[in-house]
Structures are given as structure tokens and as C-alpha cells.
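Just the one chain here, the form predicted alone, laid out as C-alpha cells.
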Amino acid sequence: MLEVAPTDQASDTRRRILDAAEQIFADFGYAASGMKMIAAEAGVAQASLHYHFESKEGLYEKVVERRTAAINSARRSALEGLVAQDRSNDLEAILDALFRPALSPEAGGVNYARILAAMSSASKGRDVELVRRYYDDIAHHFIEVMARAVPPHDRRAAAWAYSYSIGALVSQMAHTGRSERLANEAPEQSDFEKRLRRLVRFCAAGIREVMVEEAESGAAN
């Protein structure tokens, strides 16, 4: 039987801890989650959590960092692809670049969606700082691209449109099945590509309206 190298063992332990932490934080929220609970879920000694992540707050941040690193890397690559294809003014393609990585398996699915929803609704403290640290840079990038793509090219309006779109995205990341239930659809009738197309079309139409209305409102003031 092959022995696993220590570095591989450490990597596997970290992954199991992060998976377990993501599950516990999603189920119970940050405040009610304990390192003992996470250790039990991961099947490791509690001391292992402190060895790899030092504290609950450090572990929580690493849960966020792991998902955002994958999501934001894919988003940047998708935008670069649009520029290379001369499609940087294609709003639907821009929204696909924003949404698709967040709905992919690497984004953490339902568990991370619940964590992200809690972070996004916070108005102060740790979650606000994490959103600022891991999401604001890519958000500004998409806002600039959206503002250039949609007349009348108003950045302030694009920022509001981006925020509304992210709210719609988070609801779909959770994928609770409620949308299918309300539509009287079986879950298999709403596959990934169909859900993504619906989300893109819905947000694109709203963004165009918001951009015009916000720009006109700003001009009137």
C-alpha cells in the first residue's frame, strides 16, 4: 500500500476541514458554529483546526478565500476572452461571465451560497470587511465594463444595476428548488444552462432599464 506524503496528507486534511467548516457555517451561521463542531464534521482532532487555521475567524476567512479565488479567477478569464473576441460591449456575455463561475460546482453550491447570502446582508463588522476584501475589486471591474457596454454609460447607474444582479445571482446559487416548485416544474426541467439563460435575460433587461432611469434621474438633479 502506497504511503501518502506528508504534504499530501496536510493538503487533504486542510481540504476536509474547509469542506466541513463550509457545511457548519452554512447550517448554523458564524456565531453559532464552533471549532469542536467543525472538527467532528471533518473527522479530525480540534487541535488540527488550530494548527492549520489558528482560529475560527481565520478558518472562516479561508472558506471564503477558497471559493472567491476560483470564482474571481474564472470571471477575469471570461472577461479577457470577451475582449479577445471583441465582445466587451455584449451585456449578455458580460453577465454570463459574472454568473457562470458563481454557479459552477467549484463555487461551493448551496453551502457557500448561504454563507455568501449572510455576508452580503451584513451592514458592519467582519462580513463587510470580507466582502470588501474579496469581492469589491472584481465588482468595480464588472461595473466599469457594464457602464461602457450599456448607454448612456453611467457608472453610478451601473453600480446599482450590478448590485441588483448580484442579489438575483445569490438566490440562484442557493438553488433551493423553490423557483421550480412555484413554476410547477420538476427539478430536471430546469438544468444549469436553462437557469443561467433565464438569469442573464432577466438581469440584462433590468440593467438596461435601470441604466437609463438612473442616468435620467441624475441629469434631472
The other form holds:
Number of protein chains: 2
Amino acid sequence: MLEVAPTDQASDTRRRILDAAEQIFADFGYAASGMKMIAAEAGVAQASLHYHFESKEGLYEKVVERRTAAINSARRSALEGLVAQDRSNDLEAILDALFRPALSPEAGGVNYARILAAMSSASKGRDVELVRRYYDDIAHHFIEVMARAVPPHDRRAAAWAYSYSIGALVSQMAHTGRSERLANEAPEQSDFEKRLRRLVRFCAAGIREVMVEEAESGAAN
Amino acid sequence: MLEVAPTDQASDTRRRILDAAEQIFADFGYAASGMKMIAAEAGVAQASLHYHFESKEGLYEKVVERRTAAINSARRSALEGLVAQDRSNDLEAILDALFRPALSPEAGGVNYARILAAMSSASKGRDVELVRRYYDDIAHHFIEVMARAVPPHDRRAAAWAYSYSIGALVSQMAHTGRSERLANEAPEQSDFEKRLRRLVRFCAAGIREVMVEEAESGAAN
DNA sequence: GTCTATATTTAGATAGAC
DNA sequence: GTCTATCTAAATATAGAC
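To complete the pair, please output the form predicted together with a further copy of the same chain; the form predicted alone was given just before.
In what comes next, the whole complex appears, and the chain from above leads the way.
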């Protein structure tokens, strides 16, 4: 028994706190969430949160970190699968690899999706830094792949189209229920594959359009 | 002099408070913004905020209300202009009417845009209610117009495509600087018309794709 | 209508027993 | 490692002079 391994009880407490924090942060946002709320949700003393994560800030970062690794690792695996299948130029498949791990109920869950949606809309402060730290690498990777897949292979146009696509994705991840309300659908009427496919087709068409247009109008900005 | 008209001084104070609140709410988000901060930014006593707006909640709603009216009124005017010009089926022009008032520096300003971006990513609570109150009518209006403009005129498909488009729009309104970073551009290098046109083309292509696809796969969900 | 001063509540964080 | 109890700072909101 090495001492690097925490006790089973401590490990379980950490996980329970992370789950509770994810839930509370998703529901109320970072600033409006209280450490007392999180402690109550987790069923532990408030002091336990500070013992394991030091501060509210530290707890928040760990909540984000836990999910990000899983999502981006799934994205990279999916991309590698495409290369192995010689489908590197299949834009719809590329977007599927980008969106599916983020929308999937398994990888992260809807609570983390809501946290990410809030992070993405921030224009300054901690959330901007977290987006950069956890998502810029994967973004550059996908932009490069998209630029190679779609003629005339304009990397800058691909970057803008990528940003629009992430915007559309994030708006769907948050699950505000607004899309269904506007479409006159029951909140859970549309199944996952259908939603994913619709979003993929929307973005693929937009990406092709922007990349062609950008080339037509010249490289100057 | 009727007493319904407030004094010039009071009217100016109200406006200064609204401007300051808009700035602070945009920078820190609702929960992390303090009434003391806002009072300091406006150069008035904190008590003055409560005198004019009663509570933090009331102040926030007035901040949102002030800009929303201007934006949506500009959108409706632009749509009417299209009808008058017999361009009701010009999808790019319709999207221009939808996006321009929201992205324009005059109508609202970048601070309000950031507040709206935060509101749009909320999945429960006050912000969801505000989005519904201030933006559902105009959304239904534009969805109807889009459905009429694009064959095969599927209203439900138009609603989903509208949601994606708003997601892409909002991600750009927040001006996080991330798009420019990913595209390797200086933050203020790209001019307004160029950005607007690129976003319009992206969404127009996506909308056409989704509406055709939806019709091909049948009406069943 | 605007101010200073303060009441009241709640936040994040810590001390110390077990 | 987990708890109870508490500290200190900061929040919203209010009272009352001018």
C-alpha cells in the first residue's frame, strides 16, 4: 500500500463533491453558487470542500478539468479513426468527431455542457483563460483538418467557420429548451442522432460556403 | 410642467446609472457585479440606485429592456424594408436584417452584447425568462419569414436552423477575441461589414441545407 | 433627489475537536 | 479526513439628514 493512493473513502468524497459542484455550478453559474449549497448537495461538511480543493476557485477548475480531458481525448480518437479509414476529407465526419463527444450524454453530461456554455460566452477573466487552456489546442487541430479537407484550403476562413460552428454547438449543448419551444416540439421529442445530424449538416454547408467565398473575395482582409 | 416628467437632473442620473450598470454587468456577469461597483462607476451614491430602480434585479431588467426595444425595432423595420423592395425571398437579406442591429456598435453597444451572450447560455432562472419575454416574438416572426423564403417551406426545420444561427451570432456578439486568435488576426483587423457578411453567408448556406434535408427525410421526427 | 451611515444577511474561509 | 462552530469580509438594502 503506497501512500500516494488516497483512501477509498476520501476518493469517494472527492468524486461526490465534484459531482455536486458540477450540478450547482451548472444551475446557478459560478458566482451565484455557494460553497454551502455544494456541501449540502454532496452531503458533506463545508470544510471538506476546502480540505480537498482549497478554495472555490480550485474546485471550479477541477470540475472543468475532469470533463475536458475525456471530451478532447474522444475527439482525437475519432479523428484518428477517420484517417485510418481514409475519410480525412469527409467534412461531415470531421464535424461528427468534433460535436459527438461534446453532445453525448456519457462524456461529461448535460451539467458540464451548461458550465461550458457559460464559459464560452465570457469576454474576460477566468473563463476566457480556461477556454484557452483547455480548448485552443484541439481547436487548432480541427481547423487544420478542416482546411485540408475543403478546397481551396484557406486556413483563416476555416478558423472563422470553426468559430461559428462552435457557437452553434454550444447553443445546443446548453439545452435551454428554446430550440424546441421555437420549433413547437416537446423538449425530449427529438432524439440524439437526429439532432446531431442536423447540426452537422448545417455547419458543413456553412463551412463550405465561407471557405469558397473567402477565396473568391481574395486573401486581403 | 406636469409632474410626470422627471427633472433633467434625475433623468441624467438614471441614464448614467444604466450605462454604468451595463458596463459592470457585461464585465463581471450579474451575480459577480456589486451595487457598490455600479454606484462608483456611475459616480453616485449607492442609495441612488435603489431609489431609482428599487433593487439589483430591477436595475438589471431595465438595462436589458432599454437595448432590446431598439434592436428588435430595427429588425422589424429592416424586414419591412425588404417586403417593400420585393426581396422577401432573399435569405441573405433576411439574415442581414436579423444580425445587423445586434452586431452594430450603435444599437446597444458591445457591453449589452456581452450581457445578452450570458443570458442566452442560461438554462434556468431569470435569464431564460428574459430571453423568452424579449426575444420569442421576434424569433417567431423571423422563422416564419425564413420558412416562406426557402423551399420547401418547412417551418420546423426553419426553427432549428434559426436556433443554430442565433448561436453563431451570439458567439460573435460577445467579442471574446477567440475567433481572431484562432484565425491569427489582430483583434480589430477585420472590419464590421466583412464580419457580418461572412456570418450571413455561413448561416444562409446552413439554413438551406437543413431545410432541404428535413424535407427529404420526411416530416417525422 | 441625493447623500452618509448603518442594519442585516450571506459569502468564503479557518480553528480545533475527534 | 470529517465534522461543528466561528471568523471576517462583502453583499443588498434601508434610515434619515439635507
